[in-house]
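One chain comes next, on its own, written as structure tokens: the form predicted on its own.
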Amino acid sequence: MDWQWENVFRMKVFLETYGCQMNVSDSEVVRAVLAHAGYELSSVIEEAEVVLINTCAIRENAYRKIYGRLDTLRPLRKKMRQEKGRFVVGLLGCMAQNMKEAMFRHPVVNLVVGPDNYRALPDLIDKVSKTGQKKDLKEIDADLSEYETYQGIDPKRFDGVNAWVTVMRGCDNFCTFCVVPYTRGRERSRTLDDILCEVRSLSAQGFRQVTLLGQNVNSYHAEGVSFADLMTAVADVPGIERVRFTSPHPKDFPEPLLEAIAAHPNICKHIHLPLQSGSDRILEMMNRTYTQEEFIRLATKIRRIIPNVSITTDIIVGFPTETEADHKETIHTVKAVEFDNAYIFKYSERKGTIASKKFPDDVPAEVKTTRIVQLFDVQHQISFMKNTSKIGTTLPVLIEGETEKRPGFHMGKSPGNMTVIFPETSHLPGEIISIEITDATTATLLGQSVSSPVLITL
């Protein structure tokens, strides 16, 4: 082994992740790539010679967080360069892909790598970490791929109950507000055999739940295998007791998929169905490819085929030109569908999207705030009604661990993905136990183990 590689093998890497579940899954791939190349993964940033930040580009607030985080690295960079003559800061993920060379304007950044280029990380880190340079070296690899799915890489995960399994990457929908097609590329799917090999390994490691991931996960298609086929095959793996999936698009819910969810006991009866807006005019501007009526009809069909299903959604408030009438149409849709929960966001213009080029961000900030508060109020009432209706019922709950704010209590998830809090039992994380629901809030169910009831109150 020559000196250069011996030097690299001794480097410690600290990896930090921001954003969605896909970024969490990608960071697991990054850890596997680096560990295979001989890097030591550190949980303490002050000990690291390489700091990698896996970034999100979905909203402006995500950008501000990353720039703020980079600023905090200035003292560490100065210290490490004095002590060891090198310090690498790399930006990974969607923000890196979207901003590319512009990220080098921040003085601590000298490595930019997009989501399709993580296999190259060991070589890239080696190039920018060479000592004896009077000027910082910089490297960028942010080319999108038509083929990369990281097939054959066994992600390096932390212990837990749930494992994220990326089954496809990219998106072909080109919603006008969304940066994903430009940061993640076009749709491509992993093979069924490769996915099942990973899931069997997860089962052997003790994971009891897997969540299938993709930017448009129900568009999965590989070698004639549909998403319904994939879901069923994964749910049939011995040891896997629950299967979830995210995120889908309302255009991709053929009846066989709904029937597979309804028929298989291991597939959770929870569907995330992003609405984004209830106004037909805004939906057309967003290129969502459905109308309010079609969306409501789909939600009704889902509830007919899958009894007791939980339906959640995403909503964007203040899309360009949104009027009060458009906003009222969204409120009408929320009331008509009665979502179990909704994730509601203010519109945030993203560089490179169709909306940023065609539609000025013309809804005043104070109007967005007023409308989001109104929507929150409507959804909170619906969520509270839905949750209180479960009082007196018994639900199978997958234990995830201790609660952070209530010592002596455990928390877990119902099949509908509701958080359930209950007194500690002798059961361990990963086990499914029966919990009788005794009380509820807008966001949480409270209960007691059927085998050892201990009453709790709000």
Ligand code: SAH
Second form
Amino acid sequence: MDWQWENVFRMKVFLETYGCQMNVSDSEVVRAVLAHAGYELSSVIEEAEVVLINTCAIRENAYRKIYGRLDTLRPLRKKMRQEKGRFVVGLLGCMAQNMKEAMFRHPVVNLVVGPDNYRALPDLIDKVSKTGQKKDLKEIDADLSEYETYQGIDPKRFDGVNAWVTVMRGCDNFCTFCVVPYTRGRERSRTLDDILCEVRSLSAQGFRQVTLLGQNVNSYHAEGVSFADLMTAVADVPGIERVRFTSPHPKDFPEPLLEAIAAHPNICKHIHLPLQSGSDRILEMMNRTYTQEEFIRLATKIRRIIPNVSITTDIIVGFPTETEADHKETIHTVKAVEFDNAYIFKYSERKGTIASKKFPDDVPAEVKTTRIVQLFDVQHQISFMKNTSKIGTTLPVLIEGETEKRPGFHMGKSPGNMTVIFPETSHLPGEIISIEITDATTATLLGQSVSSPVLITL
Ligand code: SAH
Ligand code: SF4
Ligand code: F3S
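Show the other one: the form predicted in complex with the named molecule, since we just had the form predicted on its own.
Let's see the whole complex now, leading with the same chain.
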């Protein structure tokens, strides 16, 4: 590598992250790669000569957000090019992988790097940051890998209570609506030893919770080790008080996994179980591999094996050809399962996906809006009912820190991943304390410490 070392040491990099937790975790890898190469990471965009944006491609509004953000960089680019003779704007992540060279059409972008190519970042930045060039230098590296898991790189995390730990990458499911198999490539898992080594070090650094991550986290398998084996081994690491995982697929919930979750007090009793649709016809068109009945049966089994488990979900409304009858089937499923919470999205056609080739996006925008509002309504009632039923109970809450909205209050998470707000106590972030729930909304629980009660209302 022949980097211009004197350049590297002077260059400040600003990194911004959009999208899911996988991107948050990837940005920690990017920070580690850059810090190792001698770049200085800055939280002030105005002083950075390199701006990296880690992007998402899941829905059209993710794209719109990034284009808007790139437009805001024009004045800074002009200023930096005048003052320093160079300015690098690098697009990373799923949008970079999906759009490739087409991103160079935006005048500020001169670097495009896909999610499997972050080890090459120092070289690529070096190439595009040569000073005194009349024309912008451009570089792209967006080749998907079958093997890259960033083994050996120690992610550069911010301090906090939770550490994201990517255990597998990629997705082989090809749900017809979804761009992820094209932006993240094929499934691959890290070895158990490598993951355990990282988790032990996280525990020693003071992280109290780890969240195992993967596009299809419960498809994890490496050298004969199953996801249930992995969860058990991680839960057994001394000092790790909570273990979570996301995002799973309903097809990979064998009983040993449910039993492992039930058996370990420090594995959180929370399962994200993406439904997508309640209509068998739409589920088949989506290639989700289960029917409504099978999904409800799985949810029932989860509740039987893991008492008091909280189940959350993702739903898409307005998939091509979705009728009122299909939509009613989704409402029926939501009522039957009684999810604790649901993330509901309008179908957004993604170029290159199977659905975009086979099924025209034919549900009108206003119908999608009506259906999403109806579903939100149904879910809000269920969430409110579930949350108010917790009033009077006492929950173990992992303190995460202050709340911006209510000075003097702390916020933390229940085992079911509910946000709990309570008056500050002498306990610090990272500690688990008993909170008696006194009030609830659709999204938040309010309570007070059992050891230092103060009377409050919402
Ligand atoms: N691997 C995860 C999904 C990650 S994407 C899983 O299988 O659950 C998160 C959510 O975005 C999906 O569950 C889906 O509900 C939604 N989504 C994905 N593609 C979409 C699209 N084209 N339009 C609207 N929502 C979409
Ligand atoms: Fe997308 Fe389906 Fe893979 Fe989830 S399982 S990332 S929805 S293709
Ligand atoms: Fe978005 Fe890529 Fe995550 S498309 S949701 S950032 S895997």
